[in-house]
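A single chain comes next, written as structure tokens; it is the form predicted alone.
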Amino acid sequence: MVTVAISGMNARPDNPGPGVAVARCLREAADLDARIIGFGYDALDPGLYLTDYCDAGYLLPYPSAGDQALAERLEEIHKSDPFDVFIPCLDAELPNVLRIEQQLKKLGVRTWLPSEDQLKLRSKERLNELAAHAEIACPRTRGITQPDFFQRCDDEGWKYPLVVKGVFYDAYVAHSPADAAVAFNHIARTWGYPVLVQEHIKGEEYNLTGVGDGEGGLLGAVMMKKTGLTDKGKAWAGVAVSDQALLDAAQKLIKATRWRGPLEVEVIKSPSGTYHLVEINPRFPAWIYLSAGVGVNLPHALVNLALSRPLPAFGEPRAGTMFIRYALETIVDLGQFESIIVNGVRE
């Protein structure tokens, strides 16, 4: 048996973390005997209490506490509940995890993650640079630190609507300077600076997820078209597609970065058929369970890569398979909730 620890156990209906979906993929992997530990950052993260998917649940210090606080907490957990593989599922925690990767290896914990340089290459601030290197269209993106930009942006060729984004999370379409200033202030308070401004591209939204092998190769790509969106623009429903142009574009990006680990490529397909790169996320997406649904269980592949095991056998993803997200209440014993708050562990 292998024990896998997974973070990102938050599961807001309008903007869920990927952790529960990753755990669900591993639980349903036919030839993987896995015990699953869920890591959360808040006592209200539902995945901590979902016993069907997580055999244990623990709280971690918020990423703002720094890498050594994370290292100490993971070592503390490992002493009482050893785990073999760690799959971090949130953008904000990755810099800390990468800085303590060698400490995790000394504990016997394996990961399959990009390097710090690769992480910087795909950052939203450098998206134009990477897109140009990979010969992919990309909407103009700029980092700003003052909201007065929105009053004068027209002089610099920026036309409304604009997309206002956080470095880690959140994106809002602004139709006026007032809309943009509200979005800017919310994102700056929540995620800090810089706040990003991006040209708004009209078209259909497509996403691709896969695992980079670290040598420039892309393993098990799964593509989907968003067919239903939340107010935050997250996929509420989607359908698996097979699109060679999207796959070619993603492979160029993987080759350019020699990406190692999971990733999600977000693009918009304009009416002319051109793909515009919008984001590259350095982790599995919240819709990753679709990968298991189409017969390409990517979290299972990542665990095998981390442990130097043979990759599971994949066929071609079954195009035409849909997912529809839903909200579901979980019943929690008050004693378990109190244990998470007081002790940071579900008992």
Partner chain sequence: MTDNTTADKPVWIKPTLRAHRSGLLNKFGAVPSRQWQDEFEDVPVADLIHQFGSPLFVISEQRLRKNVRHLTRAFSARYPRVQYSWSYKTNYLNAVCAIAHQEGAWAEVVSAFEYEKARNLGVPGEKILFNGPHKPRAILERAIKEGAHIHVDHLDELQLIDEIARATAQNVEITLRLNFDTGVTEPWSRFGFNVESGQALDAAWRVAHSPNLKLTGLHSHIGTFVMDTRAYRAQVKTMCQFMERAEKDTGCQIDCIDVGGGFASRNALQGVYLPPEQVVPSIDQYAEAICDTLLEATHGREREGRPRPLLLLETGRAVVDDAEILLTSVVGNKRLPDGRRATIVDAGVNLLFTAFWYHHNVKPTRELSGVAEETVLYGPLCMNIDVMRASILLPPLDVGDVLMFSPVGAYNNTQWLQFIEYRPNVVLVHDDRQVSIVRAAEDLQAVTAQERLPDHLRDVSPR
Second form
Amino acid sequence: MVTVAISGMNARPDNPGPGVAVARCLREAADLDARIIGFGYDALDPGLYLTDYCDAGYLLPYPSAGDQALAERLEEIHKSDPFDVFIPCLDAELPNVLRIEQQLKKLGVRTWLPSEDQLKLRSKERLNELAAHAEIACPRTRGITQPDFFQRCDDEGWKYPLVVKGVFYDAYVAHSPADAAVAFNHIARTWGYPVLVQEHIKGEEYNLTGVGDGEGGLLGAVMMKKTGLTDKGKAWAGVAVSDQALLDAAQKLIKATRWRGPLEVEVIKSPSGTYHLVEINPRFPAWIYLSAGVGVNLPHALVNLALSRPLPAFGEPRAGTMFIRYALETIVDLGQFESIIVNGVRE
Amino acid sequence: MTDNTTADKPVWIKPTLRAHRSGLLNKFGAVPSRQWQDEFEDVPVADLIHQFGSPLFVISEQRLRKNVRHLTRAFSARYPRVQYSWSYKTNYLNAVCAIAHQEGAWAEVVSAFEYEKARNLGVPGEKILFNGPHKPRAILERAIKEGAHIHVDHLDELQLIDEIARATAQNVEITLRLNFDTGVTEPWSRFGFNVESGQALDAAWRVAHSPNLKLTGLHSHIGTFVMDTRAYRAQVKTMCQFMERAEKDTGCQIDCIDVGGGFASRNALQGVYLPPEQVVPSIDQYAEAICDTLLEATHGREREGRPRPLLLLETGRAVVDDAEILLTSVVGNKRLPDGRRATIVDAGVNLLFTAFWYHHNVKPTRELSGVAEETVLYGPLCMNIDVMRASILLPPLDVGDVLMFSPVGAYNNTQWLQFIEYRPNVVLVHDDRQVSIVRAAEDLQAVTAQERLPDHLRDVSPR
Amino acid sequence: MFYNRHPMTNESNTTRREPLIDAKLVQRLAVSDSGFVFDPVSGHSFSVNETGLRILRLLKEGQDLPSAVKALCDEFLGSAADIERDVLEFAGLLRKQFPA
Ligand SMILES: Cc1ncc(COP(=O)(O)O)c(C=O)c1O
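Switching conditions: you have the form predicted alone, so give me the form predicted together with the partner chain.
The next block holds the full complex; its first chain is the one shown before.
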């Protein structure tokens, strides 16, 4: 048996984190006998209470507390509840995790993650450079720290609508300087500076998820077109697709970065058929359960890579397989909530 | 009084109550630092406070020297001609400037006051870079006579320099300050001449047409606390392109490229999500960005027999910030109506001006017990804006407890205000651990020395 | 004794008669030994530390300020002035949990 710790248990109905979906993939992986530990950042993170998917649940310090706070907490958990593999699922925690990888290794905890340099290469502020390197089109992006940019950006050739984004999360399409300033302030409050401005590309969005083998190869890509969007722009329904051009683009990116670890590539296909790279996320997406659904269980593959085991057999991803996301209530005993609140552990 | 003599009684700790609110339900969320530090550079904090009072600024000579050496080494190892200049406005206490100069730094000044201060310390004119948009005629005349490097900010100033040069029959070498968009930082377009619009080239032509002026340097300062080293790559590239263009078009020969300051220090800027260790580049990373680009942009020159330009640096913040701390004492505690704890300390934003944009590191100077709680740290001023830290996790503090704020070396001993309170002692811990006052605490005499009271106001009894 | 002074007016020899907080409000709280407190009427929950828990229990017994402070002084090592100030402050925090 192997124990896998997974973060991002914030499976909120309107904007779920990927952790629960990753756990679910592992639960359903054939010939993987896994005990699963869920890590959350809030006592209301649903995954902490979902006994079907998580055998244990713990709270971690916020990423802003820094890497040593995280290391200490993980060591403390590991002492009473050892785990073999850690799959971080949130962008904001990744810099901390990478900085303590050696400490984790000493505990015997394996990961399969990009290096700090690889992480920087795909940072949203630097996407233009990476795209140029991989010869993929990319909307113009820049970081700003003052909202007055929106008043004068016309001079620099920025046209509305444009997209205002946080370095870690959140993206809003702004149609006017006033819209943009509101989005700017909202994002700056939550995610700080810089705030990113990106040219708005008209077209259809496609997403691809896969795992980089660290040597330039892309393992088991699964591609998806969102077919239903929440008002936050998150998919509540999607369909698996198979698009060679998208796959080629992703492979170029993986090759250019020699990416190691999970990733999600977001592109927009313009009406003329050009693919524009919008974002690379260094983690599995919230819709990762679709990968198990199409027979390409990427979280399972990741666990095996981390443990230097042979890769699981992948099926040919079946284009046309759909997912529809729904909300479900789980019943929580006050004592469990108390235990998370008081001790940061689900008893 | 109640009988407190019984042994084995638990020690009373402050009761706390924490409401559970969605989004903040994580006992481990914000981890209170358990760090404390009872000395600075091996000098006990208690001794410092006892001898020099509270609040107290403490500067480390050793760290400042180390920082200057580290910076100059990082650049000299990568580029053959480098000169560092101490940016006075960052911290112009004489002791601080003198240490920088002893380490080989020139002076970078932006006003008559700063110029006079540098000269007074014994810095010769030719080792002074004179920046800034306001250089009155008298000081310009002196600076020109003394051979200072004049960095021109606007056309009216250029006109004035030309006039002085003509009137005194001198040939004056000047540097133009440039501004442009790096594509990464917000342009500081109010200083100097704009490159993109052609303004800068016009200025170069204006210099070329004057028989008394010679364009020999280019300067730009792209901003402060720049965390993205790509900005410097873009800056150097743009400056070198402009250098080639100006030399080719106007026949000048550029000998200095001054990239200004702006490197971030290891301080937590408000509104930056991750801690500074993770987002602030190292000095070596800045040096690499600047020197790599400069070497690449100038390698053709060497082949053609034209010298590579001298690289000038005006780094302020990144050199001095972590060489100074502020010690401040608790004067009282209270509970705010919204339930948060508030602690009042004897140093406020009057002394720590940078509290407006940093979340300074705040360390207790003894081991504290009790539950850490969200606390607001207020200064002593009767002003709502006097907030030293809007939110920090701290165990309960007693009156008289000393807190250490760091890093505070940049822009506080220059931007502080004499407002409501006297400004306290600033002391220097010497290389040999001796401590001396480098700026004495103010008193009534010092603060009112410049005031003059008209005779008819001398008697304050009601008439 | 100092706690016979009214803490707000500093009038000596006037004892605050009314309890620090309506005992009925405190009575309804589900208080667990871990310091986790749940109010079944409002649905709010909050956490208290060990001294907070002790005060809560004293208040549940309907103790007024002087007797609560006296009990705590007997039980803990600390100055009566500090304890009185902290109990008052804690009662204030508690009252905030029961909006009128
Ligand atoms: C012209 C010039 N040079 C140097 C500096 C020093 O900058 P920093 O402290 O960011 O290094 C400044 C600061 O504003 C400046 O205006």
